[in-house]
There are 2 protein chains.
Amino acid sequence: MPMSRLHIDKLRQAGLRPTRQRVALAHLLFNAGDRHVCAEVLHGEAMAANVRVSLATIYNTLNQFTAAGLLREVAIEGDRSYYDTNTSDHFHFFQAENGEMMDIDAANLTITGLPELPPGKVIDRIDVIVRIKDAKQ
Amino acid sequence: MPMSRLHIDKLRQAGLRPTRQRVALAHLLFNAGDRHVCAEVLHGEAMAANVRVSLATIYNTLNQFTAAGLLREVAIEGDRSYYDTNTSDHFHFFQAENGEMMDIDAANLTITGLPELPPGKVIDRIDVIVRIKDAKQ
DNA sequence: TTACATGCAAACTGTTTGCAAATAT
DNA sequence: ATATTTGCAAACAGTTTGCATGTAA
């Protein structure tokens, strides 16, 4: 199984043990293409599976996986966490409504006139959540 | 009083009755130039300033002014919610390290590149937060 | 065999809500 | 007088944690 083969070396680069759990939800989480999760949706996706994880061990791998930065936790107001796996340079459209995030490619996308930071300081990364809504109203 | 007499103003036009917690509030979140709060900070300080206002009544109002308008939400992950009294067109420096936020005028600020919106759709508004931190390291 | 990961349930934190008492109009 | 708002405490949702059990090295 060459799958989970990748997905094995990517733990262990990640300086994660490659067990069971984590590398079932490695692979719902970046066999698909790009995907923004929540821990309960990951949680259903596993049970879904007949991978049989607890929340609590969801809530523990997303974290590692963020911490060693296999994910990227998106910042959008409400009461739950959101995680991309996308973890390169780009933007994001937002959907208040549904919820929905859909990517957006940073190749072509420039900010200019951005002020003077404090002095001492760089820039870490810089967030892009483009707001849509539909056109009527 | 004036001061006060403003934000008596500033509620009934935003439809809200100037109750007097609501005028105390609006007294501290907005003779004090632009801020970013939370709950539990809006609550300290109504306590410092001897303005008996319980935590459940904070948490309504903070949620009455944005929905009126007077407040904008932020979107940074975490576990609260912050609220902005500028809600002009503006973008935010933030650093993870102290939780401080500062505005970034959107005056001279340009984002080039967006691609094509999803068809039926408009910009509702975008986010832009400029993260920071340490240049050392 | 030894350190680390998991599952469960309980704890925790921020936020919301139901209802009686207080207040604005 | 009437509808709205407040405070309190209890309820709630998402998330974290302690500890016994299981598992990777």
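Quick caveat, the model's predicted, so the values are computed rather than measured. So that the term is clear: the rigid core is the largest set of C-alpha atoms that superpose within 1.5 Å between two forms. Residue numbers count along the first chain shown, from 1. Compared with the form predicted alone:
Put the two forms on the same core and the Cα of Gly78 is off by 2 Å or more between the two forms. Ala48 is not among the residues whose C-alpha shifts by 2 Å or more between the two forms once the rigid core is aligned; its shift stays under 2 Å. Core-superposed comparison between the two forms: the CA of Met102 stays below a 2 Å shift.
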Given for the second form:
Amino acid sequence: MPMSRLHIDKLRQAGLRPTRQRVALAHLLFNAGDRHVCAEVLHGEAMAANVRVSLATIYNTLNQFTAAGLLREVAIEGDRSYYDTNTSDHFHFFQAENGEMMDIDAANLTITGLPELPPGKVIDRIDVIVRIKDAKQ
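Could you switch over to the form predicted alone, since the one displayed so far is the form predicted in complex with the DNA?
All you get below is the one chain by itself.
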């Protein structure tokens, strides 16, 4: 996989050293436009692209990219997380049967009735996940 100057610069601007593995994973994550991916799927994509990397390295890299602001973690249930390349404010549909996650534009949803915040606290982000399933025929 070629060392993309764009991905190298993106990693450096985020304060991350552009190692071969990070650049290769950035290529897989960011070359397909906005997407939602879990660690296991990214690991499979890496293996298919001849990027030899352990699942532990995938998790570490996803966490580093998230901490650097390159990804947004969306926790679904328990220890199941997806990583979103779209870090803007938006919400999600989630279909458990196939593991598909889709964006909902924040402009299409209004949040009301939020509780009063504890003193000295501000809202960082509101996550909304609308679980969907196929309608019965």
